[in-house]
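Below you'll find only one chain, the form predicted on its own, shown as structure tokens.
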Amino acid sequence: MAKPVSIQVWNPSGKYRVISTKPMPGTRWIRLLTDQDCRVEICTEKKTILSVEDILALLGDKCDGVIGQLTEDWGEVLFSALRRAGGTAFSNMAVGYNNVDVNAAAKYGVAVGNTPGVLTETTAELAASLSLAASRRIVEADQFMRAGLYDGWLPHLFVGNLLKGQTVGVIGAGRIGSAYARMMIEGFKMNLIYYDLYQATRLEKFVTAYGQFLKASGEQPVTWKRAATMEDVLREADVISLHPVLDKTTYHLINKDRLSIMKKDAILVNCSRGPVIDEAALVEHLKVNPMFRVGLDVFEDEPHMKPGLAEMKNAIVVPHIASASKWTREGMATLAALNVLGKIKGYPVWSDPNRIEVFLDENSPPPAACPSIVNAKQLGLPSSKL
């Protein structure tokens, strides 16, 4: 069985043993646990991704709770081992939990936490950054300069796309998708077309009000349209950002056929989940359509890219950094720790996991509640009345 190279221990005499499979940003999350009589063990092994065997070695014979990462395979093997060690709490340091078999966790009575509500603006900001970088070909131009190839201004040098007055398309207008749409509309006065199974009423009201403001100021008003089909968004939008959940219905949502109906100079951005795009089909599309550009934060076979993608000059690729702002990552660590602590202490589950600001206030103690437990109903956990 594999053994971690090293472990950092906080509060060695603590009553409850909580493991973090990775060092996490900030120290507040550690303090919140140690102040409540937890011994915190942080795996400091240099491996980027821990195997199931590595985590089994970490769990040992006694473990009350674990904070894990979205790259780890949390299924039957690990949840049964955690339960045998006396544990009842696991939290991903992520809003998503595609790496977690929630039914297996419920089978062994383990609560599964996640960290929603703290990633919205940060993720939307990266999607907006990729949209702007792709439209103005910033990464290509940067590489050109660093290579010493610039010898003077030319009329055709790195001509890109103007965003003002164009149409931004959003597929999945939930919290992040709506925040992204607002950034693009406010920042560049873009018109909106979106597709979602549910009507984004608040987003629609915002665009309507902003359009009225612009008109009253003597400017061209922005508009919005809720598309009847996703294909309508792909055909009409100049910039398209993907924000769906990943499930059987959204796997390879963007495939060869759907890429073919997009504008030849469209921009496609993905900060959601890698398998939403058929990456091999995307590479072929980029080869044939040099003015089509993409900005990708996630990949189908992460951490690997499909062959050919790295060579595409019309692709901007970044290593899954959508949530990588200091405030957000420290907040995620805090929420994950409080999910585990809350279950250990028998606290109820916070009634609205999307309104978690009170847990992030460093100047006051957090509520006696678990911020977000995705299988709370399966386990019959009580809801907080706070």
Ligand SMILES: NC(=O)c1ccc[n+]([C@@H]2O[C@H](COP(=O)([O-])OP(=O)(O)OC[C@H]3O[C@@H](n4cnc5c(N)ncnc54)[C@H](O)[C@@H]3O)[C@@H](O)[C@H]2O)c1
Contents of the next structure:
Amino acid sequence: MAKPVSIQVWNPSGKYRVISTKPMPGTRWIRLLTDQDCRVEICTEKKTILSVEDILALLGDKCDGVIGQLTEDWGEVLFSALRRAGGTAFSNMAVGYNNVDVNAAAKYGVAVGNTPGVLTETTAELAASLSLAASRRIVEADQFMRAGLYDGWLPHLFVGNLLKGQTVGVIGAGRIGSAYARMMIEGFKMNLIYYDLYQATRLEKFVTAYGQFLKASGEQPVTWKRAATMEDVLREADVISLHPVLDKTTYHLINKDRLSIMKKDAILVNCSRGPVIDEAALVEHLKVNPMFRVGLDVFEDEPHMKPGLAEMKNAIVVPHIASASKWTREGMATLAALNVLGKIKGYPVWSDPNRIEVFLDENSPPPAACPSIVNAKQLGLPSSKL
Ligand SMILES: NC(=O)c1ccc[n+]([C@@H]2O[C@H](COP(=O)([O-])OP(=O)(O)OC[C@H]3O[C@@H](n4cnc5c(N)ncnc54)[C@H](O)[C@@H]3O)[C@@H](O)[C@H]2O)c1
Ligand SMILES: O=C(O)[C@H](O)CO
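Following the display of the form predicted on its own, present the structure of the form predicted together with this ligand.
Let's see the whole complex now, leading with the same chain.
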């Protein structure tokens, strides 16, 4: 990064120096920090992805906390430097934190925050959008239209898949996976098969109740099934959406062998993390199975796509925008700022990271707590009552 580093400063006389490695949407997050005696420094460099060296230059020799991004490599080097600068707080502006070495952070006594909940519906809505766009071939049809190729209605033109009555498969039925499942079941009357390490009890209850409602209305009821193996989902589902965390157990979860057991005209959607799919194997699968379609928000080597993917008509690709609604992005900035502020101020950690709405109410001050610290137990941080 060219020196001097380009920085925007708020409340220069603030006692605590908090750095945000990127400008973030909204202004509430800045106000919350400056009102509590923080000097906020926002890195405004044009470079999209900051390197470890860039961030070391930003940290300097006094820094109390950092709000970082999922594109950055937060490991031993950065956490030891943050600690040397007197810092004890870091928050990703993301729910996923596979870019963060949590053990390294704990070793240096740094709390690691994330931003759950506020992006659940927004992300699920993009997964639903990709499912629809892929099943009805919307992007291909749009390109066809703009290319001036439409010369009249035809019985075979862009025939796709009907979702109603088909089976939606969800791998990783946590917050986002469950919200997506509900959208597809309620919106399109699909049946559910899911695979997760844990039982999604609330989701199961929802499908049961909705099925009973449909039956009572004289309609075909929807059904659910918790699969014993991921392969069962892959074999049975017509539309499959991936929503697990990225870790050792989910790296290349979808590989050549698993692609081969999916239906030839299945739809695969990924709004989790790119490396959950072996993308090179996916490109080969798309080449030989033209009826198989994918909707991808994330990529194995972001910002790059594996060779061949961009040419595939049966792939819809968007640039990691699943959480990109104004409300969500402003809320993510707020939660990340409050994680850092709370740790600096010695506040306890909110006891339920699934119930963070109270931090997002613009009309009242947020609770004196860190909304979500993923290594709270490791650091022995006290927990706040709801
Ligand atoms: N594309 C985007 O912009 C975007 C936006 C938000 C979240 N995400 C990704 O989505 C992920 C999920 O977010 P969430 O809030 O729903 O998290 P969550 O913790 O509520 O859900 C994750 C689920 O994955 C399950 N899981 C873990 N390992 C598994 C395995 N081996 N097999 C099957 N299931 C497994 C967990 O049990 C859990 O239910 C995040 O970690 C992040 O990487 C991406
Ligand atoms: O993990 C996350 O939060 C996303 O990838 C960005 O919203």
